[in-house]
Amino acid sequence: MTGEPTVDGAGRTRGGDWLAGRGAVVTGGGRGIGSAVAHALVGAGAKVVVAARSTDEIEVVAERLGAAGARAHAVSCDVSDQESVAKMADRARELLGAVDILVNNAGISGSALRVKVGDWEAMHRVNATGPLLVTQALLPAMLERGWGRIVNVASVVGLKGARYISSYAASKHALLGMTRCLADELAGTGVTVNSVCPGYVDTPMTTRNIGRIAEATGRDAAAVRQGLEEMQPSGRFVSPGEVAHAVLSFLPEAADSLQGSELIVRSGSTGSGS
């Protein structure tokens, strides 16, 4: 790898081309998080396979960053289905030769006031079991090279919970402990697993739940919007590329020292959890 990353607030990478000849998995990489991490990636040099259920979004993600002259790549898969999962994880091998780094951002959302329990074992089977079946299905071939970095996207309500969004911040807890202890797990090994904490982005998931608080609260979905930015420290929703920046920043071979870390991410200000 050469240089070190500079990534700018869109979450394209400056100074050369560190990651070239890494191999990279993006789950949920058809929009929103997903799509920015991948462009970060592959501008970093990067070799990427985008992957997500929605078929048509990460074909478009990819022939994107085709044209631009990346090597990246579409496969289907739904991280809730092991079978799937295991497909994805083939397929990503043959295309990229080795899968160095995974980034773990498939998820949906909910509350949990009134939630029926199937749907909140869906949930968690995507956004808590899915980043456990992807990592398990990718995790071994890291170990055996010796090196290997996994970032889970989290959430800020991951740490300390939320009204509304009961289930998802449930789901992200559990995401969060996995994390935590699978970084114990491969303390010495050359792979690394962390995860970003983001607050609000400025995604369609963010869309969608700002409606279900407004069905919720019987207030306008555009004051439910107004008032959460104003919570912000910026004033403002954190963009998809200040997330790709965050994940980038534990992807260098300086950085096996970044075991067990929560980046939490908001508009205006970055920290470490705990």
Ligand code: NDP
Given for the second form:
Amino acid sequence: MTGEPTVDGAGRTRGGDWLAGRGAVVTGGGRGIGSAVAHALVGAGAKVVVAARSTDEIEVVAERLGAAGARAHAVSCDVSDQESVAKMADRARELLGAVDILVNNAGISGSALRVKVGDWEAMHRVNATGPLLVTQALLPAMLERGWGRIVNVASVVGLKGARYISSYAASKHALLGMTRCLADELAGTGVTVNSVCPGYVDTPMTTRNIGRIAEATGRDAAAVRQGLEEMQPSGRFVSPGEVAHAVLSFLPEAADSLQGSELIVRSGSTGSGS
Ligand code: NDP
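Next up, can you give the form predicted in complex with the ligand of this protein, since the form predicted alone came first?
Zooming out: every chain and molecule, the one shown earlier first.
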């Protein structure tokens, strides 16, 4: 594990094999931020299991990473389903030997003026219960080995409120609350848990959200996108690679004292995100 990582805009890491020998699980790795994180991890020398529900998407990501001579595997998993998580965790251990790094990235979003209980529960099930289940499945072995890195992909709206996204924002607040408590519990164990809190990121999720806003307001999707980008201090969305860079910053050997940190990733100091 040598060399200093550098990550380009697409999440590809250059400059070293500092994660060689490490096994990593990335949930929601089939597209968007998770795909960029998987690329960055493999670029740094880690072996990676890419997990999500859409088998075709995770297979494409794993194949692309495999073509680069890396060791990447697709394992289907619904993080909201405990049995599915247990199967994925077993398979990940078989494929990787040990899981040292967990990136809880899988998430869903949606917006509604009047919160429906079903939406609320579905959002919490994936965005908050999901990371809990995957963490419970993989953390005990990290504790036994005395080393591990867990990074939860939350959101800036886990830190504050915003209009029309009560269910999503509340689920990300729950994720951050769980992370803060777990960080205290893990102090001194060699296992760390931290969060990244991105603003708007240019991913399929954001494209879907733009489509929903366009539909609800009758505006053109391109105009909605432009309006949202203009709301960002630098006039653009964050790239998935920039989030991957932030995730990797928690992984070095010497990062034991980064415990319970919340790293905001956005293109300026104000604005909102999903
Ligand atoms: P995408 O929709 O582009 O990708 C989400 C990934 O999560 C997909 O691989 C999806 O695959 C997977 N996923 C969704 N539900 C489940 C589930 N139940 N079990 C397993 N995998 C699941 O989203 P982004 O890349 O934009 O978002 C990734 C994370 O970043 C999310 O947690 C999101 O909340 C967060 N985030 C995103 C922001 C943005 O602006 N895009 C801003 C701040 C935070 P599949 O559906 O096939 O399972």
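Residue numbers count along the first chain shown, from 1. C-alpha atoms forming the largest set that superposes within 1.5 Å between two forms make up the rigid core. Owing to the predicted nature of the structure, the values given are computational and were not obtained by experimental measurement.
Using a superposition on the rigid core, decide whether the Cα position of residue 55 changes by 2 angstroms or more between these two forms. Comparing forms between these two forms, the residue 55 CA shifts below 2 Å.
Residue 219: CA shift of at least 2 Å between these two forms after core fit? Shift of 2 Å or more: yes.
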